[in-house]
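The chain below stands alone, shown as structure tokens; this is the form predicted on its own.
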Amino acid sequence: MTLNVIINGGGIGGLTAALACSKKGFSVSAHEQADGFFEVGAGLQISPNASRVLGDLGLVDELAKRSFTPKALEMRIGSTGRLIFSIPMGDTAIRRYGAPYYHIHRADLIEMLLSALEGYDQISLKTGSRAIGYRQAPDSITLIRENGDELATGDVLVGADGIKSVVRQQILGDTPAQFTRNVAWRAVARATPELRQLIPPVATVWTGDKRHAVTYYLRGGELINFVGVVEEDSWTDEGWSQPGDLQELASHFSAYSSPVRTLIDSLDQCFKWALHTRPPFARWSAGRATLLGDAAHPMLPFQAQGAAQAIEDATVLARMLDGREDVSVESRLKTYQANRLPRASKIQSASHANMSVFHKGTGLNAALTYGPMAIAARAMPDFVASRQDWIYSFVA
């Protein structure tokens, strides 16, 4: 059955649902709010759930070669730079896993999918494209614009429109966020001398009192990402593209080790957002509308899998939709809900969970959290790697 598919939102979780479906043989009219596709963002992990999805939708090379592969996950105490684990990465993911383990820079990944969705003429992709909503009727679903004009007709709609997405207020009504008083900041700095030789070539959690941080590489090393997380309530704006302070920046992080603070005293600029939860929603799909990535499980960053099951979501939605004639549209999307809700939001549930385990300082509480995770890590190095297997080894 050729579906016409209207994918609202162009971004990581969208584009690669637009491939995916186009993959399938549907027609695509995919709408992004945005004037167009700029260098936004930072570094993103793709573990080996999404990286597996990627390589089926035929962008191995690609992503090889604008990825870093980290050689292991780490996490050390921040002001000294202790280690407390490392999980091996690399060649041992694959073998583990089926498939490797990539750090990306989140506009080298939203260029290889517009690359790939060149090759497809059944796809119309809009910029500057501002939906509201949507109206549906028995044989089909329109999306529609400020002033009650459709952007498009179709089969079925995708939100894919990220945190504050306009379909699932349709779907779901107000959905209020709860915000968890811990601001994040991001920044991407050059990888020079100096820094390679602070900066590990892992991804890496650095813990401290109330505030940790994150650094990997990107593109091939030359570049490393920061992320540094604190927990503070003088900042809810949930928005991540505001620009932050760099003092205030380094401030935050003074009392941390070298690599930490070399690395923040390199950076030109920065950003910093509010750290919002919302709870599992209990469903994603009415009649022809469903949703998909950060609209349907808007995710913390403590299992860095925001991108991740936006990527499984979109493989899953475009497998559920090729199905029997006889199977209405609005069944095969209760079908992707019933198969995509349960992990979705375990994970979610696993990353709130996550929020404060990096935060432990160095005193008591730290050696009662860190000091079991290393004496582990010494004893049982499988075992504690085996804490990801349930993410990491899924296949969509």
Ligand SMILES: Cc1cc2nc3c(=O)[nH]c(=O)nc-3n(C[C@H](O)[C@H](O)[C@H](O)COP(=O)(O)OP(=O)(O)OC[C@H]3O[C@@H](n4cnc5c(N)ncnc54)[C@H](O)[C@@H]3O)c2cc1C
Second form
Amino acid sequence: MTLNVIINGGGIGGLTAALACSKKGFSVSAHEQADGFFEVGAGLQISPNASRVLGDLGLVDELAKRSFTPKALEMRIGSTGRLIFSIPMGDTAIRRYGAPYYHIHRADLIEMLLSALEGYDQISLKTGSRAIGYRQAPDSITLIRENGDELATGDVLVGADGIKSVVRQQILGDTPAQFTRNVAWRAVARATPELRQLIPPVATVWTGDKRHAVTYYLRGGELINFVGVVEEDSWTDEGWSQPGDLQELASHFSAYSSPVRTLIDSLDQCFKWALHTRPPFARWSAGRATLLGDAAHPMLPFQAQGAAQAIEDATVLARMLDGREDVSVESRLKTYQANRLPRASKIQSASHANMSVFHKGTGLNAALTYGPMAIAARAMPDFVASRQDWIYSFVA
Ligand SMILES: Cc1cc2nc3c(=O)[nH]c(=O)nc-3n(C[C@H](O)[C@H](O)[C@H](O)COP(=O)(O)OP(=O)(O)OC[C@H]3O[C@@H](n4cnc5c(N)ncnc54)[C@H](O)[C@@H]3O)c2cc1C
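Given the form predicted on its own above, produce the structure of the same protein in the form predicted in complex with the ligand.
Shown next: the complete complex, the earlier chain at its head.
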């Protein structure tokens, strides 16, 4: 059945949904409020559960060409650099999870999705197109702009409009966010020869006292992505992103070992982003409207799964919409929700649970947490690796 799918939001989730729906032969009308399809200048870890989906959407070669393949996922004590555990990735990820683990620059992924969409005629991508909500009729749904005018009318509306989704606001009403007292500092560094000597070619979580850092390479090793998460008391708006002060960032990580300090010293700029949380929602759909990505399951970045889950949502949504003619759009969206909500909610909770694990410092608390982890990693490496199987081996 040919459907007219309206997508509100042109981030990674919205564009992946546009591609998955286009591949099913649906016509797609996608609306992005910004004047272009921009992404924050930062990296993304694309775990096998998501790289499998992107591969199935035809991006295998481009992904391999434009990403970096980490040799492992590691956790280290930030102040000493001592290894807590290392889970092999690289070829091992392909053998174990059936697809590669990649690191990619967000802008590169957006560019890949846009260029894949060029192959389809039945797609309209509109920028500078900000929606404020929708109107439903028995056999259609209309996305509307601020003055009440129509942006698009179709069979189904997908709210892929991020943490402050207007589509979610209409489906669920207010869903207040809570500040986690964690602020993420994000930056990308050039991988100089000095940094290449210091930063291992893996994704590393550097633990600390009320803070942690994450480092990994992008673009075949040309760039290094840095995320520093620091506990702060001051309240900031959700999604508030602004240039950060490099000296302040350096002071937060002054007790860290030289890889992290040298990386911070090499930066030209950084940005801050206040991390908020919401509990999982009870439903994502109302009639012909549904949600996807951060709009459906805003999550903390401590499992590196927000975009991965948006990518999983996109392929499942397209498959569920491609249902039997005698099944209504509303029922197809209910099936999509039933298929996706439990898994995304479980990952939301797992991400939240990781928040405190990385921030144990170096004292007794740290010894009690990281000691058993290190022992288990040495004694039962396969068991430690297997704890990620439910996330990475999943076939959406
Ligand atoms: C520090 C940090 C690190 C992270 N690292 C990872 C990682 O390694 N791996 C991973 O998988 N995830 C990671 N994430 C999570 C990931 O960034 C998000 O989950 C993902 O980008 C969500 O994509 P989305 O398309 O759902 O939403 P968004 O990227 O927010 O896109 C929503 C789009 O909708 C548009 N929009 C909003 N409102 C409207 C409107 N009213 N009308 C029209 N358009 C609108 C916005 O402009 C935006 O372009 C991280 C997050 C953070 C904060």
